[in-house]
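Below, in structure tokens: the form predicted on its own, a single chain.
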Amino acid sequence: MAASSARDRLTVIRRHLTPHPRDSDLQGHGGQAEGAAGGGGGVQNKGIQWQTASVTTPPPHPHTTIPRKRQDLLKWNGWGYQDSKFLVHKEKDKDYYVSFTGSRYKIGNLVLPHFASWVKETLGVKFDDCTPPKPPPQPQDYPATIINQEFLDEMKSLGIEMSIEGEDRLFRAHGHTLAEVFVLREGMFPRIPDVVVWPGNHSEVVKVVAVAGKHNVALIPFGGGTSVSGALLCPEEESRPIVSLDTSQMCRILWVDEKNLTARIEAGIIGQDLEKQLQARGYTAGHEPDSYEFSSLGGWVATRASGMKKNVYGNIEDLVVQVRAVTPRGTIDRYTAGPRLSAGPDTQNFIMGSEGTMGVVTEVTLKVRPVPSVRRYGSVVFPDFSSGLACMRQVAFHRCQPASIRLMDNQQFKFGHALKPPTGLMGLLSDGIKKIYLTRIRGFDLNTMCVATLLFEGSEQDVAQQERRINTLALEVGGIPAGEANGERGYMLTFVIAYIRDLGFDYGIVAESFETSVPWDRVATLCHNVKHRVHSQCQERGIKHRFVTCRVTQTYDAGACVYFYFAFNYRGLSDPVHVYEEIESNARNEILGCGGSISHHHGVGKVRRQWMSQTISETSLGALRAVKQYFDPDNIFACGNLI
């Protein structure tokens, strides 16, 4: 009898355990579950689907801040927002002068008084020497289309959106590498999609992956556009068409569980929309790159994102629970929602940081916090870069991180300064008696001092206490705390330094920034070094004028991330974009020398694939081709990064 019990008890569990199919895990190739895509899985076991009270059910058709017509709102050729831009003035019998446009950032409809003269000071750049982009393209400009008609009409019959219009087409074939905005202003891509789809949810997806299995058709999976490793680029060498899988309409978010901490989201929403839907709750996600404002969460998982404040939240890895992610061979998940698991190798890892190559991410489950009660912003100023640098390290080996801290050198110090706007008699008067303090007083020096901008969230009890332990380190190494309003402006610009470029251009000036992690020993070393790198590679081309910059950006215990812009002008030289990726190559060299990484945050893509075998070995890089050839034999998608 006590073991007919037993058994009654077992069944029982079983059928609790027992998931119950939702009708989209059924749908896509006529009634079969999607482990049957591209013919090698079979119907998968769903495992247990986590549902909780608090789930919310998401609108059917969420609001985007980008539109699907991205042409719309966002410049075909630059980056950012149409009405976001750098401006050069000149007033009558006066110099020139800066604006920036537009109401989207706090330094928007402001003149900017000294920024020109430091661009003329530091970059030899000539205010009447201007050269606009070529205007946009007409319908004959457009690369051909090459047509899978059959693949087209199986899009129609399934419902799912497409576009094989040119702009739509050129606007996802490119990210915003210095080369792929100088291709968008002079001249045109051998290599575009040919098609664009547009899928809303993940079924939606697993038709795409099959139909163009089916059709032979290649794929290459487009967030938000703004990869800064060649990515996105068509391979041109590609025979077969080109599909763009826009994720853009996938972006809701699918339930937050309140009493877990987590959120089930879409792929494609952008980072500034999963912000502001997520608050609307009263959480956060707190993933901040630089690019949030319009880079997407499939896009974060897809290249190992980090970003501003991971010191509380975490890079994107450690923010995430679980991947979704459809593949030829079937679809990538984890049936369970527990915070870790020891079965083996997480599979997870082969989608994050897989840059398109084995297939593409539509569902994320993410570890969430409710929005902090206190943000403040804060800055320190050091008689050099050693000591902030020593300041940095004292901070990250007492592990006393606030959400951010970033110090930047000498140079980006003076750059920051240049992008101040004006101020009335009580700013210049502060300003003065800060300056006479500093270098009177303190006997610091205008050409060596540097600023770390910090950001603070927590309660306020938290908040100050993390004041006070940055203030006490800082001031043992001879920092002196710098305000709000320097902490506030320097985490700001952060936005707006990419709108800058764009500027450049038509000036002669081209400018690309690369960053490194590096072991905490060679931090010192490594900035010097590729610094004096790059600037004896510009000599040897007869480069007069150029900015060599950096700043730490992240902390770890065993080390740091450093971030470096470079910019030139290129007036005289007949291929600046290749004299640009020799000199940023030479770079890498002396950064790979210096012990640091090829990437930190940004990726490989196609950019940085030669220096994969410098980086792992080859059975390591053997067995990520291994994993390619199974979850997509055919090449399907066929963007050609990382291997």
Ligand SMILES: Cc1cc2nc3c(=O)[nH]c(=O)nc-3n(C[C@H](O)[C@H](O)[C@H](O)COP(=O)(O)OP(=O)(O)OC[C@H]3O[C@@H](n4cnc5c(N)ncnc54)[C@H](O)[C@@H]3O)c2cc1C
Given for the second form:
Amino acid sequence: MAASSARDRLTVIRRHLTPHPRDSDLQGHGGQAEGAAGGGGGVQNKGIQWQTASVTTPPPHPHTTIPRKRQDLLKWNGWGYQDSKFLVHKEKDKDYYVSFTGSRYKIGNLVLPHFASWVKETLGVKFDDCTPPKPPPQPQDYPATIINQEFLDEMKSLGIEMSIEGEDRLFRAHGHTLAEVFVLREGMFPRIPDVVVWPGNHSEVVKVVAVAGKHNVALIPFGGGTSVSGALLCPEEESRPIVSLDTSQMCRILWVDEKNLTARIEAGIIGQDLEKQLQARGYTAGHEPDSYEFSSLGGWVATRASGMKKNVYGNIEDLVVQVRAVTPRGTIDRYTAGPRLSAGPDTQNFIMGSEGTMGVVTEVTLKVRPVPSVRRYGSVVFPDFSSGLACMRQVAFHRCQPASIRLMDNQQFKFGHALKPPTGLMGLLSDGIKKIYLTRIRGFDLNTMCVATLLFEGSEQDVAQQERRINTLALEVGGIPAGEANGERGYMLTFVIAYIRDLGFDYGIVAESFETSVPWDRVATLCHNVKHRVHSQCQERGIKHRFVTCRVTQTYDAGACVYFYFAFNYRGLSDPVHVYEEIESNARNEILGCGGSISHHHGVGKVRRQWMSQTISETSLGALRAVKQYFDPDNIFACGNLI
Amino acid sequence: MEGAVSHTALSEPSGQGKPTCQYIDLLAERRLSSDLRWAIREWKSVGDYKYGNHLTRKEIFDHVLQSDRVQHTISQLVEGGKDQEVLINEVQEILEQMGHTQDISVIRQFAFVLPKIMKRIYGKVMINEEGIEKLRSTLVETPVVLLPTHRSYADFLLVSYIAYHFNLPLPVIAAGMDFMSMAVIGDKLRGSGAFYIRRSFMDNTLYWAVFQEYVQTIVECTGAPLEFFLEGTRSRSGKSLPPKIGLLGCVSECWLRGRLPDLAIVPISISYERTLEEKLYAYELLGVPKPKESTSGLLKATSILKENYGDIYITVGDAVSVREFLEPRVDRHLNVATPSHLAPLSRTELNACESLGYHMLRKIQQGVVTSVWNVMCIHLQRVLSTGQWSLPFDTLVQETVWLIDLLKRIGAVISVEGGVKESVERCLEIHREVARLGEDGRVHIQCLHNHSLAATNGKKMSLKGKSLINAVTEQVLQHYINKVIHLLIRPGLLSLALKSLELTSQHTTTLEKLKSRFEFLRSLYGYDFIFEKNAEGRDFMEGLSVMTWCGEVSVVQDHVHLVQGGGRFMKTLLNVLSPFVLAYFCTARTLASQEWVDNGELVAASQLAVEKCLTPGSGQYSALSLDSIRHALRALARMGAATRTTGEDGKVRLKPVVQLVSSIVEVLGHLIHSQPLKHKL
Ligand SMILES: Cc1cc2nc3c(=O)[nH]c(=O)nc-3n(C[C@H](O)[C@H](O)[C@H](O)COP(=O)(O)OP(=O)(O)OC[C@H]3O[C@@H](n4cnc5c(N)ncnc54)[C@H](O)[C@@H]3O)c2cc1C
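Starting from the form predicted on its own, produce the coordinates for the form predicted in complex with the named molecule.
Zooming out: every chain and molecule, the one shown earlier first.
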């Protein structure tokens, strides 16, 4: 009835607008309107056309930065590239010092003269007391496999690449939470994937999922493996074979639509490859989570990731136009690429943030932007955290955020200083002058001071204007612009900081981060209370040396994202991971009690599942379960995340 | 200097294996040196909250006025037709009236005067030094709320004085308005850190908002220790009063709404060997109207200066973390999405705060140091219940030795100096107005009633003069008995439960029946005595284990036997509780007799009913206490024995629920009529 009345109305309107309608014309239009309302032929037609186009010009399979044998380039038991790491040195008759190896990052191949003493002071590290990780496992060390031969046979006959080698399986058995890396260094997971498969495109995924369903085999999608929520861990109690579906070979940009500034991209592409390829054509997606060197487009969608430059480009949910995903029930698709839709609850949201529980994301239409002409860093120092926060609030209030603005607390400010490379005489001099100016003349206290780092992108004119606005707002709350170099260092450290944890492990330090989103009026108390809670938890457990710090990494109209780092010296504790988890759990309770959320971007996975019912109501959770039940009645996607 | 401090070690309950507590005398040093030098010494607090900010009176006022809560309340009232300017002025006035100033020079004046007075009327002022040092380290870490007991006006500056003595941050004290009107004293108290709160203001939204904001500003922003009396008012009866949760809820809100990471609540138990207001309280409890708390009233108390009030023991207890206590009881995440000032405490949250209140009272009780006198009073009262007014000194000593021993083993901390005999002598000296040692070697209990005092009070009294002869003395004794009654109440209620089940040595009852009777009595007496919420099982087990351990009952396979119809301890317990049984019985019966217009009338009628039951040799005159009668009525209403309705005339009516009241009357009746328990001395 709705369709017919719609058609009636349309006919009436058309008669009014067209003085002499030709019969065929009217027919055609009417037919299309009917088709749209009923979900019929018209759209399908268009779809076929598009498909033929893409088939006739298959994009070449590009080079991927990370090989299929990931362990050839990346550490098997820690973060990032093998050639990049912190090293401790000792020269005869001299103190220990630390350096960073490799030439991939700006602090690469540099000695960091202040770092060793910072570590000693803050975390009580004794460099003589080193616990190196255990060597890579021998073939017999890997957990026994549960194999379904028919599944393997079918994969082979379909020509889908796969592996049952221990190294390949282990690499896909984990993400990068503290607990996971600790297991890699000290022990072995009770369960790892039994098989790894590498489908090369959407239709191969369709086949894998169908075969998995047929043989009742569990699937866990694997993107870049940077998960920090335990999402990739194999459920111990899973008795079926577990297959890791590695998406890394689905890494093509299928097309770029320059008129609409969108691109159709396969979901396994990792951030740095995506950017390289887009930028080669003059575009950027602008999505830069701190893990973007390694994390994948599909992973971003599956975790609702957030990029550093979201102020200009948006978070992943703002960037995504269409998502295509394969579930055991069938393929989820949105046919229209229209910029906004009023068509009931957004079913793409069943997939965004689904953390591998519903199916595999295979293709995504993403917004792209022309590469900006200017990219500039900046920084502002504030006498204390609360004035820094006031500035952040004002910036958000006036909606004049640059691409990125981040506020570090005093502890992190000092930490950043500890990572400074040696400076020449001039550098020392100007640093000295700066310090004297700030402390003596402006009355800043080195023990309360904090810094905001800024990243601007746009035209020269835009950037200059943004800089002026930020500086004005900063000055109003007592901030002082502190130059480009400090800002740039801040963002570079963001990528390097993940490497520090591996160094810490060697010397009895465990470290982890956790984050939340919180309304503006509660940011200050949340930061304070959570740090206090962590400290008091440490005290209760006799942890003397600890480092608890936070930064505000994103701002919104209604609140901010706060990111905590927590490290402690675990010498003398028998089970540091358990202790850490207890403390983080306390911290999360505090966060929720202070008005913060379960997560701003890391997601829920397994480690935060217990707080879902404090986040959304039982009814909402039930709806999620029902959706899962519909897409995946046999629980093929059995990772056990989220719900 | 060290040498001047006298140390007294009190043995703690043996069962708990805690180390003995060291108490030191605050006055020892003062007795040796100049008070003036003491008052003008260099003074700086050590142990301030590490995130505290010093705010001036003006800054606090501005903070309160600018707060979302007060601004919101004003705008709501403006919508209701009020004038904004007027309202802002009203806030200023409230603040002027409320606001404290803390001025070290005023504290110094007190530091000069108080030791002078204390040295005169008290022997020693003992405090556990360890508690002070623990408090100091807590103060640095987290905002602190100090909860002292309230038994006397003398409590008022004691904590501030202690802070001065030990160089602790000075507390900001919540005080009732009645103090403010006292000439000089009112301002001096303000100057020493007191702020004033009106007695009832729940229906004044603006006042309520200002008050909450004021309290929270102190706790959250300044981090100064906040002191208030959980019981709301001085307990005339000597027992703990049920907690008032207004202020406790207000400070808990700082944590509940995520504005503070935690708050530490520190119980402070102040035990006076002799209460300044002992007689005044007795009259008040009997219904002689309370004199207005004016300076002249206090000045009249200058006669006090001639008397000896014994020692004071102060125990600063371990801090209770609000977070640790409340976190398992509330769901903070349910309320944090609403702006804090628009999210008043939920039912669950208020309940949790109430539990916290009861928990704190229990902690306070555990810090009480019992005097030998308290134990003696139990025996003196029993003498009265045999119709006599004297007993041999030696008997009193023997009885006291026996009970002290027993009490110690069930957790009492008792200050005994020298032997018990010496202590008894000393107590009779201090309390000579109540009982004194005669030439004849007997202890004579005194009639404390003073006709002139009652007569000058103008207002007509309902009680007969004759009743007062016993009543005043017994009320004073009860006051001191009540100071240890928290130790006896669990085994006491268990004894009542056993008795009410008509248990003789041949009969046994099941644990289950006994427990349910115990729980019934526990809820009936839930206002007169402090029981932690949801701790029925624990209380029952505690009562049962004490009774088993004393050899009064034995438990065999879920059956409870009364050994030989109840021994000496059980008789003592029943005797101690008998006034409470009588008061509740008469109150319930009075309630059952008709529909009542309001409490006042019903209270008076109940008291009259009690009076009719009393005979001079009953020893139950403290059943006339209006406190108990009011508590009984509250409990009955809570248990559903009466329904409250507002009639067309706007009057509140209390209607008995006949069946329930009768069953309660019946149980209590049993206990009254089976009273063959007075044993002759
Ligand atoms: C050092 C570091 C910095 C980080 N910084 C950020 C940051 O700034 N912002 C941010 O948002 N996150 C950040 N993260 C977290 C992590 O990088 C993100 O969650 C990222 O989106 C995960 O992507 P991935 O490709 O690595 O997914 P994986 O880790 O491989 O998988 C994560 C989850 O998604 C599922 N999944 C992966 N691919 C698919 C697919 N194609 N279809 C369906 N499900 C899939 C997996 O099954 C798993 O449940 C950081 C992590 C680290 C270690």
